[in-house]
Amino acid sequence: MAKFIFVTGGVTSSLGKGIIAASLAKLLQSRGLKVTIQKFDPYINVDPGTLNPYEHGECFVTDDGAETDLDLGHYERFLNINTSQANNVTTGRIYQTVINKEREGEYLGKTVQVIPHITDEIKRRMLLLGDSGKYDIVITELGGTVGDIESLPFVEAVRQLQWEMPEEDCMVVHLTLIPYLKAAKELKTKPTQHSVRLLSQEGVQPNVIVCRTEHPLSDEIKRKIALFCNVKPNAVIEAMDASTIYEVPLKMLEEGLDVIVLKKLQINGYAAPELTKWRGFLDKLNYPKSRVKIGLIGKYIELQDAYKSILESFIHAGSINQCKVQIVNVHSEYITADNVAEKLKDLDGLLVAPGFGSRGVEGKIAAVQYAREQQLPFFGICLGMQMAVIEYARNVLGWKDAHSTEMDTATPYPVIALMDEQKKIRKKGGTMRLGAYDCDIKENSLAFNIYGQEKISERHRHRWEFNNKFLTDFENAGLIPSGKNPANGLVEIVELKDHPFFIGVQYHPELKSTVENPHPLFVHFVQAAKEFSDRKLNIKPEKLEKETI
């Protein structure tokens, strides 16, 4: 039987519950325990798939095609495991399930209520992964903030589980904020006391309090928090701001968070934490030997969470290359043929990011043309790959009106077109091409050199595809389809032979990059950017080391 840890948050949102949950999971995993994490979100959307990136950041996609909260990306990157549909649940999905059961007569005419029907469904979902027999510990992060109306059913479900389970099988970790008042020059514990009191009023008493803070907590402050929040002083954990999220597991190790959890859950005979690879990753990350500037061309750059997995993938790739990757955000809506050279002239590499809709498309196409003509390393993901195809059609094949039918349904050269199975779809939620699909790679191609194998599997999230009607034209003109789906022949990868590094992929490689397994496309792209930078400085490039951490 698995043991359960619930992570709640108070005072304010965006404190980092996902990072604390992932860090705790990493420490427990490093001691030989089998751990997974799940996220329960209080919004009524069935999944984040239809949410604007400005609303909720990126939508993370799992192998089994679930559109989930971006925190699942943190879970996978920290633990180097795959999550699934079961790891992310929303209020919308809970209510949808209960209403469907009511429509089917499963409740035998009883009045359907928040308690017990909604809370019972929440509990069932919370215990689902634990009942699988695959895990020793299941960590459940509750989205939102204690005191929010929409969070109450989840907190009530946790209260019931605390009452139903043996004391040693369930615990609560509460993340809170200790603000620093500059005028008084002191840390204030009152918001934390109020947050814990709110949680206690709902019947849930935290076992551990993790305190986000900009300044160190003195023993006196820890004792004060412990006294007024009814926990032991060693259960008050300092969570100082870190220079990178990947330092947080080591900070939690220093604070003894994992030991407190193991004692509370009465888990004995655990091994010492094995974090050699993790420390090696951080050493390379903190002490780079070179630096590159890579332009991120997108239309959601005001919110960094919109491209969270891409940014983290660059951190992983930068570490293994011992290279500091400086991301230069460039809004595609403000790029034109007249200013593109000025905006991109100082870059060592260019990534054109995913997205939907027509806004900013012409700027992305102009950026791709610049990268192609100036021999600047180029990497296009999903829409970025499609922009590369359109640019090549317009400026090499001479089809000036070439476009995607997503933006121009009347284009005479629909080089990017809607998949046949998508044409009859009217409902948007969960209907894209989602999840992991196979891809066959051509030998002696750039993609083959990067992956080192002929067959791969990558995650997708899109509706439009390369139009195979024009495949021969592109091949004859030099744009090579180096990767195809073996089941339907759809083009997954395009590349140029006469370019130092020019590759576009229809899938989302950023979703599979982790600390222990940086994605090879990002690793080689950063290496290409280093070589481009070295050529500018007339430095002889180093050979890429084939090492993994």
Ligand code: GLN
Contents of the next structure:
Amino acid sequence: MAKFIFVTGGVTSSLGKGIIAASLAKLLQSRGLKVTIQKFDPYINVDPGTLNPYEHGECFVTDDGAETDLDLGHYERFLNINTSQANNVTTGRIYQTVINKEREGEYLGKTVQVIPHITDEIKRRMLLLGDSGKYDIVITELGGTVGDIESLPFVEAVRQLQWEMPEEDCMVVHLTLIPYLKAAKELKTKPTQHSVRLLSQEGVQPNVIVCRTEHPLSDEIKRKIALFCNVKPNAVIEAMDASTIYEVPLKMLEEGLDVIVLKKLQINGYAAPELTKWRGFLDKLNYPKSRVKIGLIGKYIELQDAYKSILESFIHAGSINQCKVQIVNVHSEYITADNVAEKLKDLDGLLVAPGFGSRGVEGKIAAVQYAREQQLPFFGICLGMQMAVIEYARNVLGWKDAHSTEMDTATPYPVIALMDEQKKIRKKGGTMRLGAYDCDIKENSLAFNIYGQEKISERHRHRWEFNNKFLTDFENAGLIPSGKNPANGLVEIVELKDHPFFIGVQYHPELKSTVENPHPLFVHFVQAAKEFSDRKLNIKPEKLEKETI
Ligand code: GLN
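Right, and the form predicted in complex with ligand GLN of this protein, after the form predicted alone?
Entire complex below, previous chain first.
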């Protein structure tokens, strides 16, 4: 039987509930327990797949093709496990299920209501992963802030579960903010008291209070929070701002969060935390021996959450290379053929980001051309790969009007075109080519050198693809299709020979990079950027040692 931990948030959003939940999960995992995390989001979209990145940050995709909240990315990166469709549930999905059942007549004769029908469906989904028998502990992060109208049914479901389950099988961790008033030079506990009171009014008494704070909490403050929030003083956990999210598990370990949780859940005989790899990763991250500047060319750069997994992948790859990767955000909308050299001249590598629609694509194409011609390491992801194909068509094959039919339906050279299976699709939600697909890699290619194997599987999220009608022309002109889907021949990887590092991938490698398994494409791209930088400085490049962390 699995045990359940619920993580709620109070006072304000953006406190990092996902990171606290993932850190707790990491600590429990490091003590030999089988742990998973799921996120319940109170919004009405069935999933975040149709949301603009400006609204909700990156959309994370799982192996089984679910479009999910970006916190699932943190869960995977921390725990080195795969999540799935079941790990992210929204109000929209809950209502969809209940309404479908109502139409099928499952509640015949009854009025369908929030309590019990919606709360029953929430509870069923909260317990689902626990029922699989695969986990000792299921952590559920509740999106939103306590007091929001939307989150009421979720809090009510937690209340009912707490009431139904033996006391040692279920607990609530509440994350809150302790603001510091500069003028008074004081940390203030009142917002926390109010948010815990709000939660109690909804019937849920938290067992642990995790306090985000910019200053250390004195014992006196901890006692005060404990007294007013009705928990023991050792259940008040200080969560000071950390220099990197990857420090948070160690901070929570120091504070004893995992031990309090294990005691409350009456889990005995747990092992000492095994965090050797994690600490090794942090050591290398904190003491880099070199530095590179990588340009991230995108149109959502104002919001860093839009490229979350890419940024985290660079942190993983930087650590293993003992290299500080400095990301230089370059807005694709403002790049032109005239200013591209000036904008990109200081870089050691260029990553052209995924995206949708025509805004900023000409800037991306100009950036690819610069990287190709200047022998600057280039890495294109999804739309970035498509832009590389268009650039090659226009400037090497000489097809000036080549384009993707996503941006120009009338182009005479539709080198990127809609997949056949996509042509008849009208609905937007969940209808892209989503999730993991196999890819066969050409021997003796750069991709083969990077992956060290012929068969890989990577995650996708796109509608358009390389148009195989033009494949021979591209091959004759020197663009190598070094990865293909074995089932339908779709080109998944393109690369160039006479270039130190030029690779574009139709899939999203950033979705599979974790602390313990940095993605090889990012690892080698950083290595190539280091070599580029060394060449600039005229230093003999070191070979990348094949080491594991
Ligand atoms: N807009 C492109 C497509 O749908 C690329 C998508 C992406 O970059 N994720 O094919």
